[in-house]
Structure formats: structure tokens, C-alpha cells
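Taking the form predicted alone, here's one chain by itself in C-alpha cells.
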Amino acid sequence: MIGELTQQKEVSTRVEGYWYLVGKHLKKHKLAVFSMFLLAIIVLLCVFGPYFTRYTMNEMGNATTDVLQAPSSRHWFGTDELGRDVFTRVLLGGRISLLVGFSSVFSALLVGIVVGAYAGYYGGILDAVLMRFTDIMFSIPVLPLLVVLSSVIPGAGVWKIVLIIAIFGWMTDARIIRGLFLSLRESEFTEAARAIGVSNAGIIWRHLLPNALAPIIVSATLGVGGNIIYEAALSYLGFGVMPPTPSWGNILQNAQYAMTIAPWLVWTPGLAILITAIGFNFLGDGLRDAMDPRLYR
């Protein structure tokens, strides 16, 4: 009996773990769960709803009939100037939103940990040339950079935007990760590694970056969000995603001169970038409130 109680307990104590805690307590914010299926949703129309449209994307329709048609059964969001169906063009155009912003993140997250980890965990001059050069960047008015840097490096690309949002996105998260290693790098498994001759490389990557893992998913959340609207922001003044690749921001672009003739042009792009924005911010403040260690001492 004994036995079986003591094996139930160490059951117990192993499935809640901290990322099952962390998942039980997502489900209360309901706002997440929320934002995260009707993410979830959004990704899987812009991956796989252009193949089940019957339109492509640059498929233009009759010049007389099907010219800024309003929204109806067989175009659900109307048709632009030229008649092609802005349903099948907002969502491939999702598609390269997404994937800017889950891109940019990704590349300005690898900067981040690489210059925020070496800077929390040998401190010294180190920390202190990094962390100026952080400081630096963090004083230089972004978007009129961004704005810059479109228009001199060449090409058109989607990858030149990434990049470019990668350049400027990575002092937030390199700030994080030095505050998480300044205080990691002194803990009792820390000096355990060092005792049985881990090496420094060995120390960061294997046993102190897994434990800074949470700030980095929630910030990694939070900026897929804002690095769409940056995206927006550059395709609508020009800058950005050339059509005819189309992009949320440049099909508002293209849209602006209809705002009184033919809003859905407008208010259709519009909506999907509002509603991912906040979909990834409520998704971001779930995750850290969940995310919160004080929540499980």
C-alpha cells in the first residue's frame, strides 16, 4: 500500500512538470486560447486556402462585369481595379506576412540570445562594449531606418524586409536574455557543470539557455505581431513587397485610392492585419502570465 502511494506521488510529481503547469494555466486565459485557435486558423487558411480558390492570383476578370465588384457569393471580399478576386490575393498575401513575421523573429532571436547570452555570462568589458553597442541601436528611430534601408539595399524581395526588421528587432531580446544569464550564471547547477569541467560554450547552450526558454517564447510571440505591422507599414508606403507578389501592406496600398468607391479593398487587408496583431499580443500576455515562475514556487 505504502509502495503504491510513493509511486502514485512520484506520477504525479512527474507529469506536472513546469510546461504542464505552464499549459493548465494558459487554458484559464481564455483570451489566449482564444487568440491561439483563431491564429491557428488564420495560418491554416494562408498555407493551404489559395489552393481550394477558384482563382489564382493574378487572374483578372471581365473589364465591364467583374471590375470592383462588391463582396458576394462568387467573390467573398469583391474584386479589385483590375477584377481578380481579393480573397484568394488577401490570403497569399498572409502567407508573406506570416512569413516575414515569424521569419524576422526568428533571425533577429538568434542575434539576440548570441549577443545577449555572451554578455550575461562573462560580464566585464564584454558586457560592457555589448551592451553600449545595444544601447546604440536602441537609440535610432526605427521606422524611418527601415524606410532608408528599403530603398537603398537592392532587390524587392521578401527577404530583404526580413533582414532588414532582423537588423533593428534584436536589443529587446539580447536585454532579456543578459538580465536571465547575469542571475543563471550564478546558480548552484551553474557552478555544478563548471566543477565537472563543463566548458563555457557547453554551460550556455546546454544548461542555461533551456532555462531562459520562457521570456524567449513570450517575446518571440509579442514580436511576430508587431514585426506584420512593420511589414504593412513599409509595402504601404513602397517600400516593402513589390506587387505583384502581394503582401497586406501593399494590397492596402493599391487600395487607398478606393476608399469611398470600393472600402472592402481597404477594410478586408485592414482586418487581417488588426486581428493578427492582437491575436499574437493576447497570445504573448497569456504565455506570460502563465509563464510567470512565481506562479509555482
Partner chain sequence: MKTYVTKRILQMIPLFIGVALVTFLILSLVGDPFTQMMVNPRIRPADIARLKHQWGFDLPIYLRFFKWFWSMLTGNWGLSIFAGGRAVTELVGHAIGWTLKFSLAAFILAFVVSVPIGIYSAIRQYTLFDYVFTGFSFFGMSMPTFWFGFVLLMIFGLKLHWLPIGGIMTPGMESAPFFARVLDQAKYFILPVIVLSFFQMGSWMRYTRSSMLEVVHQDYLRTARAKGLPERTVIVKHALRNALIPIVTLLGLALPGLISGAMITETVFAIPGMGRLTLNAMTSNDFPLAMACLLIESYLLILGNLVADLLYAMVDPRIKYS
Contents of the next structure:
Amino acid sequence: MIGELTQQKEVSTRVEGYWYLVGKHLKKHKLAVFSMFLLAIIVLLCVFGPYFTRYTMNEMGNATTDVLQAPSSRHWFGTDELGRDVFTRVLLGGRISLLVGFSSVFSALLVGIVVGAYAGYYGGILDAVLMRFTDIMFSIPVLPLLVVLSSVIPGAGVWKIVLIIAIFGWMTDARIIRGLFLSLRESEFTEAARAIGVSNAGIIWRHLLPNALAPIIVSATLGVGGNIIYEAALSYLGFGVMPPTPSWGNILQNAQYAMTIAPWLVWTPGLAILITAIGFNFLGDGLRDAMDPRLYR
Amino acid sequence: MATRLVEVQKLKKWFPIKGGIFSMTVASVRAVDEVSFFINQGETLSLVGESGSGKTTTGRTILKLLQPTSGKIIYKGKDITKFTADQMRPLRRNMQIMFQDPYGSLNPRMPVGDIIREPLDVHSIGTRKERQQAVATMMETVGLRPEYEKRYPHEFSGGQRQRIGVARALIINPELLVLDEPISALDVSIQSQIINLLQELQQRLNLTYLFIAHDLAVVRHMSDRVAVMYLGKIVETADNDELFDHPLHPYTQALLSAVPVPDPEAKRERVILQGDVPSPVNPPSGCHFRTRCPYAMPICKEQEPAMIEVAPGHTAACHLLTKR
Amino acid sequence: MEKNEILVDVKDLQTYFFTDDGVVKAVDGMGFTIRRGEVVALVGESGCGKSVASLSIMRLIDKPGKIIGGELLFEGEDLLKKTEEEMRKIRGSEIAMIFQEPMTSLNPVYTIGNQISEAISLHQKIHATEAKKRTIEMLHLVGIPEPERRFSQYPHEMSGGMRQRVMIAMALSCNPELLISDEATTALDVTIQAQILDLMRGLQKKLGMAILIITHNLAVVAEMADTINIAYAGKIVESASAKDIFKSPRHPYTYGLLQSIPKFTEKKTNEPLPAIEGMVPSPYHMPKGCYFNPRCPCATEKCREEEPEIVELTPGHLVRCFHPIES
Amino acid sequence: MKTYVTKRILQMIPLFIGVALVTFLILSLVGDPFTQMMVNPRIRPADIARLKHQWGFDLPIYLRFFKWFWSMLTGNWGLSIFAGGRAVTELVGHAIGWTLKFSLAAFILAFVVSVPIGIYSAIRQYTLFDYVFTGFSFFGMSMPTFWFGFVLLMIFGLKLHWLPIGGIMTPGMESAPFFARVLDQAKYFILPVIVLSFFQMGSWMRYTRSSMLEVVHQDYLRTARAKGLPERTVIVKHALRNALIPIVTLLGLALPGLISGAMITETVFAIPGMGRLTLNAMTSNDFPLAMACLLIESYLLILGNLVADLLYAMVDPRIKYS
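Switch from the form predicted alone to the form predicted in complex with its partner chain and print that structure.
Full assembly next; the chain just shown is listed first.
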């Protein structure tokens, strides 16, 4: 109803581009704005924090006085069984966890976009083949296969984990984008582009993809949080980022053996994961509302 | 003698319907079913019909936005029916289309200047600066302020968006413009503005229009010749005044009498057609219109009526006319 | 019950929408009357507030909209003072409504029989079998072939025209005093539109209810309405009998609208249509003075400063203009 | 309807084969377990070759696949290589019972909690109730399963001593009377079921809420109100029925989450279910057992999706079965 009422637009003095409007709507979503600040602080802390703490990552304290100390003014998050400062390790682990979160989402998106866009735009046999393959990948339980892959792919680095998560993470994006392209390719502006003589590649990348950006961004935002949890789960099962490189997941895995005597080791890395994931979820939700296509006809 | 710009012969466009266990083609939507007509240079031919009559599909098939199932499309004496996408590309400069939906036909993520300029980019016409100049000129021609080129479609009203659509279609100087219900989504007071713009541009640029519409009042105002479609077939073609003053086909007559007239004192004979338009998947045998025709005869069921020229330039397909 | 008795009297109705971008005065001081058994039209372009006005009469305005002022007298009682429970008893039984989109206005998961008899058994407190009988009668009345079979069909199994007939059957099933038709034929094809208009005319004669037609199509109104109200930007700018509106429009907007529609009964000319320049003002930036002044060919200084009141120029012919066109 | 069901079932066949093939290929990447034994100097190469032949690992991969797939179809799932040569069916049969028991409990718990709350949140959009449960659902979606398990164990197991800290039953309870046994087992199930259902609750609440919100703005609700129906009828009869249609698909969507969630939860709480069995088979490279576990899980997933699709077609009259 409101849409109909305000249909008569008056060209305003400011160029109200898409991103300007998204920003305007996002600002109204208090939790999303709060999450954005929170995430910014977490990222800044993890990236720059370790330069300012008094301890280095693997610096061990005095074997009698510094081992398994409860949080204090010297060690904000306490120390672990080797006398390492947990605060420093959580910040450093955050770098790795965030890196894994962002880069695995990015790589999965690349695959998902290409598969989804071509399947949705061309349809027919290409679509059938790609989508059956997607169905197969979807039907395989991910976690056990992640375990297998992590023993098959050589090396122990962070990039291996990114690759593994990406291999099993592109299907959802591919399905979302295919669905969008299926409807976008029938839209009149696509037909207009075809009538002008724009090539298929031009239509896919220049006309359709920018219109599919909103769900892609939302899915990516939600995905970062999800993949951080994934990495943690893999680490917990012993197949994630390998120590001594700390990640939130392997700090936690390490902590479970000391659960009875040093509960602080469990609290802080877990809360770090939880807060970061909530942040990305709220931000993603806010973006979904702010980018709702029904708002910008 | 007027030159023929486009000629369509027995054009057919069927859309397959998949079904069954193995997704085979089980039936077809006969959107356009052996349609023939021509358009002369510089004139406006209107294609009239209700939804499901196939008029929009006809328009898009002529531009090869849809591949015809069979039949021939001849553009300036060249048979373009079998042209590939690459072969069509240069021809796209000569034939353009303007769409019905002012909200769906402009890419919402592109500034309008880019939308209007894109045809020039695609066909590599002029230098960057020349293109920019052409966009500004075109925007002024259609009644938009050139300063607005950086703005996005959502910042414009329906009428302004249709002006953008016209500008995009005309910037490469086409000869033929297919107007697919260009004004039916607009408010009454805006409709007349766009009608006037289209007519003015036609005279100034010597354009040929294929005007697809369901609003008969607008058709009368705009066209030189009119073709009436019903369920995938053309049932009657004639010059504008001839068709409106002497409709021959029972469907045309019913259609004309169904249109409400803005005059409370006009008392007219009304033919109210019974029932709905049948499904184009399974059209009636013989004459497609017979199920709703007040004059249906036994022969209408058995035999499809042929198109006959009743008067010069006035053709219709109805068994009543052969009997006479 | 007198024929000329006033059934609905809308006085100075104000329905505003409180959006994040500001207040939209969708209906801003609208007033009109409907007599018993009369067909009244409310005509205007999109954004003139005609649909909001009709939903206001039903008290079905959703958030962020709110009726903030005026009176809605129905049979002498102010609907705005009724409780929600009292209002509910009026909806569907005394005032019924049909909508523009027959495709989306019916619930897809229930049979049409279920949806019609629901209203009947609710308002008339009758047994289910009785309600079914009445439903089939109604389906028959609105010209649906094989009503018994149709009773158990779902909306998606019917064409647009058939669904609109179902909507009409549903609306008329409890013999309402007033039927509001909100652009009910706009989405339909011409030949189907003619069927539905014919049906509505016939039913109006037979059942004698008053009809409020909301539309943007002047031609439809010419065929149906006794009295016509022209709305512009949330206000009525002219109100008169159908004959007067078409023969001697007094408001420049009405005049411009009538001039700008092409007439299919006249021969083709190459003259441009006399169009109204400009567009409907944005609801967030209404012009000062008369809302129509930026588009009006005869606007004066006074029109740009002061808002005109609606005045009765000749008996039954009301116009909101400082410089009405001479008849 | 019959055609539709047949069609959907036939469509599953290539999916079944495809899944088996892909899983087989990925598992084969690891290499056969016997080649890895070669690093052990105490095992003679001849023995390894004999073992390889015995288990069929000396054949080319495509032949191995066909052989394996055929024997699987005929019900011969083989023996586990490492679990003392016990039959795969026996191991799986034992484990799947535990997993089904506690994931079913988690599924039901999540469903009965989240669907009503999601619907009520949508009807009361932007009220305190809505905000509280929106917060709760985000909390649920963002919670790392195993950490949540730790925290619950720490609080209720180690600190308060209310509940056992893992396992499936108190030793010696096997022969206890039925009622006592059930009660005992419930104590062990409480924490894992809460952990496993927590994530589902969060996302289902969001899903139900948005599905209901979608319906609340439909035209036919305005028609229902215009008929004069009481608000309760409008919501319960007209809105809810439509909102429940997409919720049916939750059944299919829920399965992957339950399966991978179960794997972690079983590890945290030391439950000898499918998750742990799969994990052990994977880490010890027990090829026949791993294949069987993965396939059963995949096929459960596919069947779950099929059931969801068919239910969807049943509750939505608009679906055509042509």
C-alpha cells in the first residue's frame, strides 16, 4: 500500500544510489550497527592487539608460578598449562579464525557464483548437469568428508583448512544464485539488453550479477560466522588448524583436558567464537532487511 | 507504393510443456500459430488482443528475442528467420523494443545515463565524448533533464522511466520500434504525455512502429493499420478507420462493443461474450473463436476459416464471410 | 427505508501513514456521500487516496497507517466510534468489499466453497449444510457454471474472471447494504471486464445495494455510476452526477483528464492529445495552496497561496477551485 | 500424484549412484589401509599383498567400485577391517539405534519449541516477546556446538553434580527394571539432546517467523478480515495454514544439521552412535565401515528430502502432479 502511495517519485537533489539507500536502511537496524562496531573492534584487536600485549604467543612463564593461573591483572584471561598468556593467544587465534572465516567464504562464493550463474542463465543440459552435481555434493555429510580431506591434502597450513571448507561450502551459494538468475534472465531489462545486442557474458556479469549482489553479500556475511564455527569444530575433532599456530578452535580443543581445574581456558575462546558469530549473524540479518529488493523498485 | 519494412509469413511460436516421469514434451502452448502480416516503412501497425492472444510473443519473435518454431521473418527483403545471435547483432541497430513494465525494464543497478548509452557501447558507435553528448541530446529529446544521467531508475516516476526506455531504444537510430504495451502501466494523465511523445518522435525520425496494445481507444489514436489477434491467430486486419467503423469478424465486433466509453449518455448495442478465452495449450478445433462466437455454425468446428480479402487491405478469417 | 436516504456520509476523513521518511497524508480531508441503492464512483490516479479511503470505511488500515480524524457515518452511526468487535459484525455483512487482484485475494489452500460459506455461517449463524446451499445459490447468481462442482475447487483452478465472480459471490452472500469495489475490473481483459460490469449492474438492480466504485478508469465509471467524485492528492476536487461530470466538468483537473483520454469513437487525427503536464506531487512534498496548481493551466497567484474550499456551484455539483471552468 | 511420486523416486536413483561414486572416490584418495602398513618393518610385504588381495584392494578402482556397489546392493556390506573383523552391519546396527534415539528426541524438542514461538513472534512483530526470542535464536545459531556441550558439562556435571558427564548409562543398570533404566537413560540424554536441538531451535524460529511474516502481508488475509472474521480465525485458519507449507520442508533441511551436529555431540558426550562410529572408521581408514556409514547418512538425507517434497506436494493444493 505504501509502495503505491509513494510511487510518484520526485527527483531529489542527492543521487540516491543503491549503496546510499542500503546504508540509510542499515542505520535503522540498531543491532546490525552495533554488531558492525563490535566486529570492527574484534578485528582491530586481533590484528593490532598482539603488538601491544606484554607476551608473545609461545612465551612460557615460570613453570611453578605461571602455569594454569586464573585470570588476574597480569594475565587478563589467565594462563594455560604451559604458562602461556591466554589473552595473547586468543587474539592471535582470532587472526587465524577470522582469516579462515573470510577466505573460505570468499573462495566458496567464487565457485558458487560461477556454477550458479551459468546454470541459471543457460538452463538446459548445463543446468541439469551442474545441479545434479550440486545435489550429490549436498547429500554427502560434510563433516566426515572434511575429516578425510584433511588427511588427504598434504600440509598442515591454514590454507588447507580454507580449501577444505570451500570445497564443501559452495553449494548453497550456487543454489541461491541459480534461483536468482533463473528469474532475472526472464526480466524485461535482460530482454532489453538482449534486444540491444549485449552478449551473454555481458548480460551475466554486467546486468545480472549486480542485481544478485544483495543475497550474495548476505550469504557471505552469515557464512563468515558459520565457517569460523566450522573451523572450530574441525579443530575440536583434531583436523583443523594445527598447533602451535593458535586458532580459537584448537585453543578450545587444548582446553578441554584442563576443564576441571582451569575452566577459564574454556570460557574465553568459546565466548570469542560465540560473540563473533552472533555479530556476523546480526549484521547479515540487518543487511538482508536493508537490501530487501522490495524496498527499491 | 509504400515499401515493406517487415514481412511475417506463417509465423509459429510454440512453447513446449514438459511433464510426465521423464520430462518429455507432453503438449505445447500455441502462443503464435501461423500468423502472417507486414509493416510498411513509416507506418504504425497495431496488434490488438486480450491476454493470451500471443501479441507480445509475436513482437518478441519478430525481433528474434525468441526463436520462431516455424515460418519466416523477412526484414527489408532479407530472411532473418535462421540468423544466429551473432548475425543478429548488427541488425539490432535497426530494430528496437520498448517494454510495458516501467519498473522491470530498466536495470535497477545502472545509472540512467549508462542505460541509455549502452547500445552505443555495444555497437562501438562514436568516441567516448560523442556518446556522452548523444546521451545528453537524447535525454533532452525525450523530455528528461540531462543532469539526471547519474541517477538510478528508482529515483524516477513511471512516466519518466518510460521516457528512459524510449531514449535507450532510439539512441542508435533504429527504423523499427516494437512498442510492447508502452503505456498500459501508467496513470491516465501520464499516458497521454507518452502517447504524444511517441507520435512526435515517429514524425520527426520517420520511425516504423509495431504497436502492441489492448486499449482500443489508444490504438485508434495511434495506428495506421490494425491487426486483431485471438488465441494465437490474426482474425482481422484493416486500415484504422475501416476496422473501427466496419468490423467484420464477430470477435472484433464483440471486442469493440466491450470497450467502455467515457460518455454516460452513449447507449450502445452490446455483445457480451460468454465464457473465458480457451487455453492455448488445447485450442478449439476449426475456428479458435467458435466456442464464444454468437454466430457459430457446424462448419466452424470442422474447418479453420481462411483469411479473405473483403475489401482492399481489409482481410478477415470467418466462415460467415465465405458464405456471403 | 427511503430510496433517497443517505447510507454513508464520509466527513473530512483523514488517514495518514507515518513512514520513516515522513508523514504521507494519503487521505486528507476527503468527504462524500452515498445514498441507499446508489452507485457512487471515486475516481483518481494512483496516489490520490481512493483505495485508502475505501479501506478506511472498512476500518482495515494497517500500520503504519492510521485514521486520525473525520467521521464515517454509516446508517447514521459513526464507524470510527465502534469497537473492533462491533466493526467486525458490520464487515462482510453490511459492508462488503471486492479487490483488484482476483489472483491473490483468495486463500490458495481452501476451496472456494469453504471461503464463501465461511462468511455466511459466521454472519447468519446458520448450519453448514444450509450455508453450502446458500453458497451454491450465490455461485449460480454470479453466473458460474456448474456451481456444485466449482464449490469444491481451489482458486488456482479458475480463471481471473471466474475468481472475480467468486469474490462478488462472497461479498454479496450476506446481502450487504454497501458493496465497495476497489478496482475490481482493472486486472481483467476487456471482454471479461464487460462481463463483470454487466454482472454488477444486473445484481445491483436485482438486489438494490449501494455500490462504491473505486477506479482510475473514467470510461468504466461512465457506464456504471450515478454520482462521480474526482479525487486528487487526498482530497475530492469535484463531485457531481455522472452526466454533469462528463458534459460540463468544472474543475481544471477533471477537464484535463477527460480531454487527455483518446476516444475510440472518433476518427484518427494526427493532433497531439491535450495532456496534463507534470505529474502528481510527491506525498512528502505537497505544493502550497491548491495541490493542483503546479499542473494547472489557469493557476493564479491566489492558487499558489491559498487552499480552496469545496463549494456547491449548482445544485449537486461541488467543486474545489477558485477559478472553476464556465459551464 | 502417482506420476509425481514415481518421478521423484526415479530421480533419486542417479542421486544414489552419484553419491556412492563421489564418496567412494574421495575415500579412495586416502589410499588403501594396507599400503600404509608398509612403513611398519615388522609386517612382511607378502602379507600385505595377501591382505590387499583378500580385501580386493589390488583391483583397478572402477572394478572395485562396481564390485563393492553390487555387493552393497545385495546386502553384503562386508567386514570391518579393524574392529576385530566384525560385520559392518552389526556395528552400524548397534550405533544407529543410539543416534536415532537421541537425534529424534532433539528434533522433536526443537520442533515443538521453535515453531510456535516463531509463529507468535511474527504475529507480535516488534514486541518485547519478538525481540527476546529473536535474540535467543541468534544466540542459538551462533553457538559452537561442542563448546556449548563443554559449558553444560562444566556447570551441570562438574560443578553442580546434577547430571552425569557423558556416556549412555550408569554401569550395572543394564539389568535394572525397565522404568529405572529409562529414568537412568533420560539423565544421560538431557544434555546431549539440549545441545543438539539448540542450534536447530535458533534457525527454525527464524525460518518460521519469516515464513509467517510473508503470509501476514498477503492480500487474502485482507479479504478474510473484510469478511468480518475474528482476528483469531484470520490468523489460525487463513495465515497459519499457508505459513506451515514451507515449514514442512524444514524436515528435509534439518537432517544435514542433525547428522553433523550428532557427530560432534556424540564425541563430546561419549555416545557410541553413528557419528562416533563414522569418525573412528575415517581416522582408522577402515574402508568398508567408513563407506557404509557415509552412505547410510547420505541416503537418510536424500530420503528425508524426498519425504519433505512429498509432504509439501500433499499440503499445497497448487502443486500440480502432471
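Just so it is clear, the structure is predicted and the values come from calculations on it, not from any experiment. Positions refer to the first chain, counted from 1. Rigid core here is just the name for the largest C-alpha set that superposes within 1.5 Å across the two forms.
Novice: With both forms fit on the core, has Gly197 moved 2 Å or more by CA between these two forms?
Specialist: Yes, shifts by 2 Å or more.
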